[in-house]
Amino acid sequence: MTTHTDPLDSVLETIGETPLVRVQASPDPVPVYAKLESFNPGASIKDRIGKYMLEQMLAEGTLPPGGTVIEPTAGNTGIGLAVAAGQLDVDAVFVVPERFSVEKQQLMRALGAEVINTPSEDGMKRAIDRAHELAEELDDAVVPQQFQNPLNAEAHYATTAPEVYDALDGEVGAIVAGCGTGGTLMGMAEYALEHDPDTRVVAVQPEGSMYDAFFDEEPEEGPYKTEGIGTHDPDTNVLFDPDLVDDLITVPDERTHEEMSRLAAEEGQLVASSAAANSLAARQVARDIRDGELDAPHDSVVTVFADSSERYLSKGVYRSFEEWEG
């Protein structure tokens, strides 16, 4: 975590060196370790790209100095892209689908970015289109587009996953993490099995989600609670890379909101419903791997919390299953 100590100039410079925490419901033989990213700065792990995106994109002249970034999304990385704006003397127009966490959507406009609605039934495909369609209208207007843009891949490359393996000495036996656009397990899984070949990489959506269609079988679409992974349209998931995958877990909505109480409770962790799923499975693949059932190079698995359970206290995420709104 950034040290105390030294005084820094811009709040760019807290992003990254976030916890690595055990889950204590983890096999003793097997634990499993948590990044916890809500100590980001704007309390998810999109910060990450958009610290990296943006800086990248400028340094190449793909983003011009004082131009405006235009992206769709559900919430976390118009965040994570608005502090790095801010910071950077660029304008940002976020594109939301109108069900996503409203907490998220005023964070994103007191960072001093615009927010675009979409209808919540034309999901993310058509906050994409539209975002497209005002960077049309606009000079000096580009989209970094995180489902498409290998940057958002490169930007766990570059941070998450050294993070992980420095304080882990370089045992990491699995690596296990939701998919939403993919970007934070390929870079993961890119960096893991450059170390070692036979690390587990394991991916985590919920039940209804489409994932299952990148390894040739036909899942069954249907509505899902749990926010920031998952995905109703694969075409637009073109980071995911299904050769670096070993697995696909799929976790029920009622599991991950037993997982989320459970958490806080018994852990102190005020994680979201993302997290509660990852945990889930990453405690089955190390359980897997105590038994016997999975081989990996080391006797730990690592997985991510990407932000806050406090941003969805709206949509009820400690009230029962039923009050808990999707």
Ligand code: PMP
Given for the second form:
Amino acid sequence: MTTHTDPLDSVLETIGETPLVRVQASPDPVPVYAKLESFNPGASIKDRIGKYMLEQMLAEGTLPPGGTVIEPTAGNTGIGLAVAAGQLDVDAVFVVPERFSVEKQQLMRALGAEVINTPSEDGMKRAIDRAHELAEELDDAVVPQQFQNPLNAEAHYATTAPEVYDALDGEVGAIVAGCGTGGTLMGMAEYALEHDPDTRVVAVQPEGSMYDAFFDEEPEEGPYKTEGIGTHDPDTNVLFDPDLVDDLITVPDERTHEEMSRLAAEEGQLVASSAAANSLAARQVARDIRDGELDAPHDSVVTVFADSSERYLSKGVYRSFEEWEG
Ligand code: PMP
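Having looked at the form predicted alone, could you now put up the form predicted in complex with this ligand?
Complete assembly follows, chain above in first position.
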């Protein structure tokens, strides 16, 4: 349950104010705290941007009342946008390459959205092009495009970060978050650095992802199973600003898989792979602060657990590493 205690009018009011819970395996003097984002009604962190982007676009007039939102997305963002669209009287259309999770597509449809499939072999690029073609055919449609839309990062600047700072009385030593679009980390980093410019900001990616390219390093591209974070095409990561980031931690899938099981078995945390990668990276940062290898203004580290493992059970997340389909 969320921390909301009064009766609420709409499911949109349950978005945000998620619990902040200590990772039990944190080093003693430097706790790691994780925002449990599966407590949102669409069960992921992307509910925040779904609600925030639509409300802002309606307020600014870029999306007309009763208009249509079209997004190329295979995952949590579609569900988050669909939850918000349904309650804000906006039509939602998602363009999804066929191979992506059937469960997520079913949830988008259940929420009232239309799902249009593009051939898997044409990749995400084709889905993006198709979304723009469809938007041009309608005169009341917009494509929010989370990879480019500053409202994505702004949602975390306006909600996720202040919730964390309130909960910890402003005493945050480091922010650690895996980057898909980079919206979560960028929004939280901007808030953190305004609060205290010495706050450590750490990006996380799976091994095989190419965020290294932003730090003038040669990325070693390869496949990875960790879902929701990482990039194969840094040119699409328009929101990611390396100037706000102190370090990039790369986590191999094997370790993420192990941590996912440990978090469930030892901590009662049914969280998915991006959360497990964040947990490992945040614990590393906490140990470095404890050992004096890293300077941080406070002895605490904050990360996010973006969604629940239940969304990926059919992919075998809790089976052996080899059986995990990713
Ligand atoms: N974890 C999961 C499960 C996600 O779906 C996403 C979004 N792709 C992220 C983490 C990363 O969030 P962001 O896009 O804000 O970097």
